[in-house]
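Single chain ahead, by itself, as structure tokens, in the form predicted alone.
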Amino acid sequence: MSSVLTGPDLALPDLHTPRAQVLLAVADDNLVTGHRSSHWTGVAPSLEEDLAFSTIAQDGISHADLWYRVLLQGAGFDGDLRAGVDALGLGRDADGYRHAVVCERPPRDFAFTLARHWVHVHVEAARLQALSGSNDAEVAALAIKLAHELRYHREHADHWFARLTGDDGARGRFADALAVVLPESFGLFEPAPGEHEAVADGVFPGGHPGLRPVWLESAAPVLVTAGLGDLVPADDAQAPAEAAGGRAGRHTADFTDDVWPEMTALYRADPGARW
């Protein structure tokens, strides 16, 4: 992993351990998705959805913050926890982030946003369920806590899925968005570097690849019932090349030239500043 920009006298623990890499992937998915969701604040198609996506954005960034805390505390970090969390969230070079590429895609339009939202919250629910069985007590406790909070996002996503697939005028646009999102979403199932060791150690039961059949088993019947069976991914489907490699730090210009500079600019201007 590339360097991490920190304030003075701040020494971060080793971020190359399997546990750290897995937790960075979990946190980064939430951080970047939350950042993209925030783009609807003030410009959503209704005040209700403006508030909803503002809350979704806040929760995503908040969940990332909590996972960074668990990463640091479990690694024996004894420095300024707030400064350490900020360094992890905002101080890494672009290739140090472990989120899936689908998370960094721009919002495009509301149909694309809702399609990604539906896929992401259901994958996240499966991941939290797996992490709740971790033998790392702090990881398991946070996963159980966040699963309760995610329930409301799932209800919101499912509401919009039913509404759009049941509307003759919106159905085609939503289906087109799902046709783009679903293949790229397989990047969410890529393992983080060293993840197999975290799986073997019981930190992340099943790992990211293990989430794939769980998610497919729940998503496929919903798509079929909605008359979108042609969009059900094949069992051996893979993310297209342009949407693969996020867990290894390979990101597109959507992140390196858009999200990352905007998200980190103020922190990187003065990483030791107190606000």
Second form
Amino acid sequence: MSSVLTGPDLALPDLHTPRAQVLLAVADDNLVTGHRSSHWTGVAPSLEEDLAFSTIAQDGISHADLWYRVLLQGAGFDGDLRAGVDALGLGRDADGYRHAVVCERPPRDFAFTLARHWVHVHVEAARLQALSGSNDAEVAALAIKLAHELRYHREHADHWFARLTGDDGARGRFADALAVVLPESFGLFEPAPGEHEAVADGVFPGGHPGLRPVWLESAAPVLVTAGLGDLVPADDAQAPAEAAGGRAGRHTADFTDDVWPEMTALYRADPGARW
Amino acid sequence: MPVFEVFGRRKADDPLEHVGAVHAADAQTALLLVRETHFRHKEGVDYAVVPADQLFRLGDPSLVTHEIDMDYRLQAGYSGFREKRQAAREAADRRGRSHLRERPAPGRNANAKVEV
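May I ask for the structure of the form predicted in complex with the partner chain now, the form predicted alone having been displayed?
What follows is the whole complex; the chain from before opens it.
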């Protein structure tokens, strides 16, 4: 992997292990989606929705923080945990991030944001369900806690899905957004580097590819019921080429020239800074 | 956008109390958004919403104001009652009347047997 910028006297554990790569993928999806969602703070359609969606954005970043901790603690890291988490979240080169490309897409309009939110939340729920069965006790314990936290996010995503698909004015725009988001979301089911070993070892039962049928089974009937059956992805659907490869560190300019420089600017200016 | 009044409980056995309002297109959306608008800092354990236009308002505020002293309705109106009663007893004693004298309070003796 590419390099990691750390503060002075910080020795990170090996990040190339299958366990570390899987947990980086989990954390990075949440960090980057949370960062993009936070762009609505102050400009969401209503004050109340602003508060609700800002919380969801913050929660994504907080969940990432907790996964970085579990990654470090389980890898025998005995340095300053805050500094270690910051180095993982903010110190990596852009190609060291393992999130799916769909997470880094700009928020565009609220329809697009809510379409991505709906897909992401349900894939995340399936992933937490799988990780709850991990034989890594720390991973399983955190997955169970976060599944509880995710309930409000699901509630919020499902609510807006129902409202936007049930409203004549919003329906077309939301369907257009889903038509872009759904194919790109297949990047979420790519395995992290070395993931098959983490699956074989019982750290991540089923792995990312295993989430795909679970998610499709839950999402397809919802789309059909909403009259959007033509958007149900085919069983062999793949992410379009430009939205694939995120787990391997291949990101688009939406990340390398936009999210990444903005998110990491302060840290890179002063590695190890505390705030 | 419609306004919903929000009522919440601090603890499970507290009564619902008014805590504020939210704008929302309908009651279900209001219920979704109240959590982060009014209960994001552990302010309570339960809440409910009601459309603001479904509250039946008094309308005439003069119905709850008073022009005369009605302190007998207020706790403050009974301040100094012990002293007033004591003064009345002493006056009654001086006049040889006994019905205001100290006597056991009725029903305060838990062991008293009731004759039927």
